[in-house]
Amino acid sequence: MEREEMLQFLKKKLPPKRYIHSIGVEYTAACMAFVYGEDVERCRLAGLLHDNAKYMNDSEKLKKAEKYSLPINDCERRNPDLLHGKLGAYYAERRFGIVDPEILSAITYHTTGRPDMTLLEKIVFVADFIEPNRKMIKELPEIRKEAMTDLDKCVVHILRRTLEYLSVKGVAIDDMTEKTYDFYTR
């Protein structure tokens, strides 16, 4: 599928800011893609659909998830939020005809991480959080520099911040994302 269909797809499913956010995630994904040495195209590509199932709301998340069988945990149960991310990667394999390992992978943990991310993974992961069009944060310029100085500190920062985040806030953190941190702070 092409680009134009893909804009196209999106600007009619998800909400004008999420379709927003969608394009600033791309743009970032490239630019961080120039300074890594990776490649641009599936660094973009990545970053355009990391959110394409975001459009669902809970409930249907978790039914579209169950009715494709893919694997749910507890905490996925509660938040079913925190399943876009695998629909995202089942939708981009189905609809989009995206059959690239690696940019599956990146849209499915672009919101937890995992461990032993490889570059592109770790360039959809960072690029989601730093976008230009993200609320601004005390530590956000601190975050955007070492997005593109070093990737892997920026990381860590990321993690460390979204683990106290969702603490204070008192929502269930994801596993996925404890062990993503474990692994970069070991």
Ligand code: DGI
Given for the second form:
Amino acid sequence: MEREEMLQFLKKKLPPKRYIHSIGVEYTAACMAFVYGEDVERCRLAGLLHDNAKYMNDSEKLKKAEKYSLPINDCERRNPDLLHGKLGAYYAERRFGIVDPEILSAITYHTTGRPDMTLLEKIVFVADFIEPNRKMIKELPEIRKEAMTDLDKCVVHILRRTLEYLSVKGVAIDDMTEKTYDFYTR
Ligand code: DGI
Ligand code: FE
Ligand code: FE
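Structure of the form predicted in complex with this ligand, given the form predicted alone:
Next comes the full complex, this chain leading.
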């Protein structure tokens, strides 16, 4: 599918803010590709499509994940929004014709990360958090600088921030988020 067609589809499906965020992640991932020497087009595609399944409500996410036989763990069952990565990768392949397994994996793991991420996966994980339309939080300027200077440090910073946020909120932490943090801090 051409980019124009993808934009049209995303614009129709996603709430306006989410659509703007997707384009923000696309361009932020492209900038990070310039810095780290990753393929610009692959970073753009993964960034643009990472939240393509975000338009569904929780029960719809569960229903679709079951329908497509995607693996669902306990944490995802209780927090079905976590499934938008797996569902997004599923649709990226089926609807948007993406066959590059690394792009699909970057979409799958963009929320939790995963141990030993590829450069492309790290870029999407970070770009999602730092893109210019993101709501400002105290540490964001520092995290944005790290994104362009020390990628692994930035990944850890984001994970630490997310784990803190989840524990304050009293929400269950997904095994994958935990494992990713352990991997990058051990
Ligand atoms: O989809 P976005 O809002 O752009 O960003 P995202 O895909 O990183 O999702 C962020 C949300 O995911 C945020 O509300 C925190 C939540 N989240 C991230 N890791 C975990 C988690 N929620 C639970 N329950 N457990 C996690 O490990
Ligand atoms: Fe997301
Ligand atoms: Fe996102």
